[in-house]
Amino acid sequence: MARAKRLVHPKGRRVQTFLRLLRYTFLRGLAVWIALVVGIFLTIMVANMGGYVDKIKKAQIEESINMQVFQNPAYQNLTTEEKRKLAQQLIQLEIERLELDKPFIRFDKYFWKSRAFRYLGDALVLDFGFAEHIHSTSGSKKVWIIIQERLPYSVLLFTTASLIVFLTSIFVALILSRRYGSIWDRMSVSLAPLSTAPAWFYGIILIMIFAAQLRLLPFGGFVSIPPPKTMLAYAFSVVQHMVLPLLAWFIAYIFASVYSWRTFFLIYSSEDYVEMAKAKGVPGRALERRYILRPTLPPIITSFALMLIGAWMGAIITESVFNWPGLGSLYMQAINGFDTPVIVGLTMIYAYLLGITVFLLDFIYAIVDPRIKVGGGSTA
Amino acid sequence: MRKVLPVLRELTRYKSALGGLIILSFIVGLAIYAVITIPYGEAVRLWRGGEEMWRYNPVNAKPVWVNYFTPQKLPKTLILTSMEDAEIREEPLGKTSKKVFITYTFDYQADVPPSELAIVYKPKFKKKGPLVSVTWTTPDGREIKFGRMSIKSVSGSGSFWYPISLDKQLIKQFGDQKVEEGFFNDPHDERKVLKGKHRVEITAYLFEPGAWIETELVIYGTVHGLAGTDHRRRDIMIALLWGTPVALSFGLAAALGTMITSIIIAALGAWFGGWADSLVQRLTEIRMVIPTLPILIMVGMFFSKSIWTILATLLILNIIESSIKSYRAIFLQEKHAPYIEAAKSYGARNLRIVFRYLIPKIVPMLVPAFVLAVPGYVFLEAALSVLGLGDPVLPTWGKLLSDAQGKGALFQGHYYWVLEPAFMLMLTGFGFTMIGHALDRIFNPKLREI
């Protein structure tokens, strides 16, 4: 069978190449869609802790209808008894809308229509709903306008580092590898335990370094306060702000991976096909470039993406050390905040880049690895 | 113990794992010292006693040791109680009322004042409490007098503070100077310590029959004990001290739980193969889009901060890992080797073969990764006791860290209190990759070689 098709006409090859890339690339998807939604589905439940979330949100009901109503000019001329009944009635009524009254998940004819299910629906829509205290500094309370406000910060320090880390290990690496067993090889290898401490860990050290001890960098921040005018100027704060953030993001990440790819090259140019092209005379470069970089991508390339992610998430830590502005900073402050709908907002955010990340390296795969072959599985 | 021995001796073999040995045996033996001398109930209760148990304990008091590194001298807390240190001297007034001079002399050789000052009166008596003032006499002679005020009650334990530094009058007095460095500094240098021989005496009318006082003078120093206090008094040496089995405990813990589960649930799937498979490899798709930190930051922070609750949070995430897939791969080549065919074939259950020889035939390849674990979980449980999501109720390292980021230590140069937790971890850390990044040469011989 196998052999038959192999001989179809090299026009129909590529259409049927084509067919092949359009199934794998929908049946991915969708294997990855389903892990989406019942990867944030399982996070809805996790946020609601078995109706736990329920009773908090209906005491804050409770306090906030009470308070409007016995403050409220309005019914000033109310009895206190009038006034408590007209308050149980209001609350009664915001606890129906919210549905808090009934079960999160409900068994009988409603079931698809239950409280879980709303909540996976409007996720999957990126509508997350408002924020309970938290606004975007444009006065918005909806979560996904606050979240859009705050991603480019994150995005701007870390896509920065893990760019830095990426590039400048993989250069080190490689360089360490062909001189495997200096002086600069062997200091590389012990220098690696440096990287168990995160980012956060080093972030603490360096501010106390440089911004409490040298007085030489800010503390934190995105920018210095009034910010300044001119365009130049603020550019020149904004890097002056990052330095710190990126040094420790550097320190924590650059030994590990050092050691890491200077191990991985080492065993890739010890395979067969490296021994044999290199027996054939081919030049030092081409060799690195071709036969231990190029099947050495698809793993480097994953760790980058992984890393990124990571970066974003990990980050929460990081940013709330150094006070940066971008999704990490609005966890911390969503987390001291009990505000349930941007921390359930921003975990969604975070499953569905990763959900992305993950569709999209098998594509890089099979184009970076001459090894795999798209969808290849059941014909070739 | 057979296979472990040549293990540890081809360890020592490597400095670097020989290093990691020491620090490790190190901690081990800090982490007994800890749970042995101040055993966990009496941990909890010291970390969150409340002023009461503090009380005799500067604040943010930098560690003994600090003093070999800085010019200056810096004072260490100063107790003196009236009946080993002062001299006594009673007057009879009358037929039922006396007055007694308690005298306290002492030398001050440091180079900067005390942090605080206080005096502690332990009156006894049955209706009318003492009347008592103080007169302090500085080593040039200057002569205060302060703190006049009649004693009507006392606090359960007998006693009644007096912190002369928040005394209103001496504020005044002393202006724009502190109360302390009106006490201790030279009044012609406003900046230097002046010194000396210090007499403090204090007077006290006792208006009945029996009745009785005794005093303790504390200067509090800006030193204490070998890791120094917090912003609470407490000892920061407990947190140091009873973080390392937390640390540890949960480290290790984490590492094996998750490293077993994944490891069966890998080796089930790989040997059932079929539908057993594929929900394997499903959940691990589901796994990945599954944020770690922010779920347990959200059990944390609606359900339960108890590290065992953490625990098993991160255990539940962790049993669908990512790294199932390589064990997976690994499985996969070994369910053809021939030793587990001559099982097969001579009837050995599905499960035995799994147990048996499939899971122990891969366990050595993991005891690297395994140790190379452990410090990201004593970091993630650091993690979250910075971001406010600690046990409530152990001190560890991460509440260390956590408590001085809270309170600006950094901003008011307590370096100390970061450093300490921060070199604990560190050390930890160290520890476990140097010995993981070591054993990873033994285990993995191709690694040897390069």
Contents of the next structure:
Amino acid sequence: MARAKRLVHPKGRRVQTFLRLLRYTFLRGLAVWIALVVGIFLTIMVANMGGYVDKIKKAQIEESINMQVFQNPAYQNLTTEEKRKLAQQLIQLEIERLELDKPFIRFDKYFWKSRAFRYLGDALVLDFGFAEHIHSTSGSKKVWIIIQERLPYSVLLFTTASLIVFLTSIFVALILSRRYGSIWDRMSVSLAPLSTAPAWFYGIILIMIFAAQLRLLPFGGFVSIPPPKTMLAYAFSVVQHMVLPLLAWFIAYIFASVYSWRTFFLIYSSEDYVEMAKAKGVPGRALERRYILRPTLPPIITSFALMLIGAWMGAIITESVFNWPGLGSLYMQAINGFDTPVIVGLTMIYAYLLGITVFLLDFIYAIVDPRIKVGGGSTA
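Let me have the form predicted alone next, following on from the form predicted in complex with its partner chain.
The next block holds one chain only.
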């Protein structure tokens, strides 16, 4: 049997590898897709409170239209009964326009006609429809335009914050792993619990110190009002407004990251092949690069990718504290206003980012770690 395997033609071996890769890609993609569908449907159900939000919206419509009809001078010549009939007609038209007259979820054989499943189908093809209360600066209520308008702000702030935390933690962790047991190493271990507090907590403290007391930095926002006219002054103003949220995010995550990677590097630096490389006289820098950093690349890449997505998802309160006009503050605004299309749209964007990241990580592992074969397990 082993001899037969050795005699397989190279072309046939490539075909087998391709088929195995294709099968693996299909199964992984299917698993990610099923997880996305289930996650988005649950989000739709939660965002609508299982249909209870429909009652809230109907009550808001009735209150708003009744106020418009009974307090509008244009209808002052109408009798109370005529005003009531007019209000009922307008309320019914608005309910039909928003399709609130149709059941949110059905538990019969026509369950697929529920609005929840229609919302699910639209969300999966990135058709988020129109927001109910929120609009973009240009006045558009299309959810995709609203998200596109806010996305660059979150990318700028939290991608920068994640890069700073990630690169700093890797650099400091490597240094500490060389000095295991030193006072700096023990200090890093004792400071790790500081990362249990969220970024917005440190943000409030930093605002009180540097904005309220010392008046060195702005309280929040993206740029000064009115905005500077020159490009250089505008960029400087943006950097000023980024300092406090970046510093809050850095303090909240750097200590746990340093402790985590310092532990990783210590584990890998004690492996037998590292000791053998040391015995052969491999220089320290080359030893770290080839025998310590290279094996830790898969978890390092995973950590950075999930940190980046987690930063965007976990930015809701942090952006609200600093009045940063990104996806986090948009999420909070949508939750407070029961704006279901915006909530589902944002969740869908996050879900796709996470799903694509998880899907691609397996292939990245095969590139950075030669011991791994995609779809074929570890090499012998």
